[in-house]
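As structure tokens, one chain now follows by itself in the form predicted on its own.
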Amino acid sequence: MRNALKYMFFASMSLAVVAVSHAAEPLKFKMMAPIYVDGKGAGIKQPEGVSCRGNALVVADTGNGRLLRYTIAGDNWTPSGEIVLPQLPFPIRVDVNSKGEIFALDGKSRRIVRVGASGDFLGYVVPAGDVQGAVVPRSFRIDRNDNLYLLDVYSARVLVMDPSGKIQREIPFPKDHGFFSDLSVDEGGNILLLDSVGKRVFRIAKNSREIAPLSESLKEDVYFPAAIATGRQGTIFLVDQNGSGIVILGPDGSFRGRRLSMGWKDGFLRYPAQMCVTENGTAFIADRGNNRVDGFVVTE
């Protein structure tokens, strides 16, 4: 891998040196204060999920079996409560709809739990209608219209559901994929799928039922991408779990650079999981290996 030595070098340097080394890349990551604790001062443990919508941030505090909520104002964050439910002992993915309801994927039961804005259990997400085969979600997303996109790895498909749970589309995986580990929905309503084994991104155009490759293989630039997020103007972010960094792609799937690197100091990552990006360009990363959530203001 052509960048292996480069990544090892970056991991041993300070954050300031990393910033200078990446100065030529179009996007800059300005570090915010990381989130280590809840409102009572108890530490976060191995978080795997984050969702940010408006000024609200929800964290899947996986190791502690709970959800944490924070209010974001500029570069500052304030704890706004925790949610602990017996139906959600091991949250690994999380998203929020326009009503403030939280949807979380439990890694043990492999079921998506719906939680009210007040923190009460509202039930499990069950596709409505005639659905063939078992449904085992690996990941999911909710768009601005509260449609839910479910990555069903058992039956090898993407299910698109309206807010009532009714199936709108069922898109089978293509034959030439490795393992789809995550999906995202961009501002135009296009679905992006991340193939972690093939190290490439696939795309489902809005209202389409076909999956087509978007990027070339990224094997020279990424170790094991495990999560995908989209930002403003269609920018695509890949969370490189094993490489502990963020790979940036253009809307057309072209490689635009790489940010961050492995380490335990503030501004570095260790085996990161999910990432989310707000409307104003603030990014939050579930930094699992460092037991925290990292925040960055992303600018050009």
Second form
Amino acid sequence: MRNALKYMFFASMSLAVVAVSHAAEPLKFKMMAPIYVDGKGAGIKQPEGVSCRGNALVVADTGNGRLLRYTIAGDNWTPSGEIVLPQLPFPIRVDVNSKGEIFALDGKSRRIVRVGASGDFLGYVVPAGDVQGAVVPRSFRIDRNDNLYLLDVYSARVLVMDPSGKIQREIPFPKDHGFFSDLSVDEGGNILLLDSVGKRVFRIAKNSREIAPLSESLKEDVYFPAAIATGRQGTIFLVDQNGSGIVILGPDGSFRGRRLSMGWKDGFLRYPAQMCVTENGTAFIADRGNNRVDGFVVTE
Amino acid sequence: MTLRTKTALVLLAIVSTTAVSLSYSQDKFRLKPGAKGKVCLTCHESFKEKLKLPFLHTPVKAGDCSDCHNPHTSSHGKLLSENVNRICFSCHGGIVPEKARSVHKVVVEGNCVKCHDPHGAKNKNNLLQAGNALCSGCHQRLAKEVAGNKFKHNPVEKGCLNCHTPHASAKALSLLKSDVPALCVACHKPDAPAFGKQHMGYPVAKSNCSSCHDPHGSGSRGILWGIPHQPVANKMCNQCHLDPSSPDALKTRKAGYELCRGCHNTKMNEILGGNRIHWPVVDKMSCQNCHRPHASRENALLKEPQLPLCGKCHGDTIERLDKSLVKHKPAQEGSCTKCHMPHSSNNVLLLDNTSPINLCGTCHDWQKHSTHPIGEKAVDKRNRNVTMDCSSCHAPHGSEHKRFMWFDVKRELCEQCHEQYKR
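Having seen the form predicted on its own, can you show the form predicted together with the partner chain?
Now the full complex is given, and it begins with the chain already shown.
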């Protein structure tokens, strides 16, 4: 018994030391070469969306009304084509599924467009099943199993759809919130919602239908968070659009630090719009105001 | 000694200690016999006139100057025995209910003397002025509006305290005696035939009266807010609501922006056709996020002036504006729509012009002067994908630097691009 107590004491002490060292050492952002151009050397304009999966990077080149594809190899990237579709004149959010299909939210029609791996138009995402009320997506995300999570601001809910588009879950927004701008799904299948006005993160546990606040109001740490992304070990990244920075939260929603700042030069941000993090910890940020995509190696 | 005797002795000790402490507190400064209420007046002779006033503060009346003042020394002004903003609460602590829903700002600040004379006054409760004149001293804009109103609300004329409590309200916001509509229906009986007729037969007894009516009076008949929505002014409630005879009469005919689209179709098409929508337009509340559906005191039926309205969601921008030493005039004045489109736009940040240079040019005649190279051909040296425009140097809302520059104009600003001149 005494040995067990001793073991528990030392285990808790080591955990505390790890926790303290973790809290004291927030993640570092090491700059990679930013992406300024497509394969033909034409400049990116006001990009608002970015998604990375495996070694594929897709950019919503919003100002030019197209999607751009890149291949990531270590710290380098190479252009691998552009997609221009009449159904997608103004892409603002983008994600990729396991088959390499691209899903993009069009800001003009406010519909999610499904694009084949070869760049052809496959159709619009239309929720199948018993769905009451109109759907206006503000954002969406695709998880590892190709389920699609849709943030429907018109009917104030989150819709979870399986790969065939069939509704699996419908979770109404909580009463007490400001305005939800984005959502993300972490490694454990939990949905994270970003309240840009209340400056809070809400969480829907895997398979749950309840939305609960994960963080306190982050008013002191963030100006206007517009997008949310999750990284390894449940780290949460908030893209602070008006603060031109990235706010890092722990998996429990606790504030871990703030990275990057406002500026025009490489390594700085101006009104960033969306962020993605690869499995090996490389972050890409759609840097709208700087007309480029910034890449950073995120290290402990 | 028996238990009874012991108990009696303990009680006696408690009673005598209390009596001694009470007598001490009543005469803590051990004044000479007969000095109470007189000794201060030997020097403060002019105060004798004050004592002739019809309403006196209880300690003043009792001659207990030392209830509030320390005759020897104090850390507070006027030899008060406590901070001037807290001293009243040492006796009047219960003036704010425990779970008050609204508290008068002056009470929160402890500025009791803004309304009361601490010694005495000509008015009841030692008020500095009688009736509405007292409230008008601070609420000047409202008082001016009330005076100019063609259609008066009778209780307002008779006194603000008909509807409001002066210190705090446990029951309602805005210091109201009770919530709306309970407050209103106390006088305006919803079951009266005239009431039903005025409201086109709609069951509004439980609705928010101030959604249509200005409780302080108005220039419009029926004391509607100054700018009524046309269907309200025309008494055409059924343009938006179901028929008054239907079981759910107050329900709107359609939800969200689809309802407004019925009349404002062109406007809605224009809004929804923009590349960048202001997202609240398409959420559940839609137009009602910013507009009042029935009547308003603001143009375009806005809920409130632009600065506080936009600040409800964009508080960070307003906060930064407040902290800026040099502010851009339209931002300072709360004219957000001078530069931004409130509903949708094809331009980034919902700007009102594709070119930020032309946008600034609508007010600033920079074209008439020589300028730093700007425009499509002037590439920003800091970023090859960005061209120079006004916001390359100026922070559009404001900054801590002269002419709301992003950086200090003496060195830092120019060195951003012209690094060769860096010292």
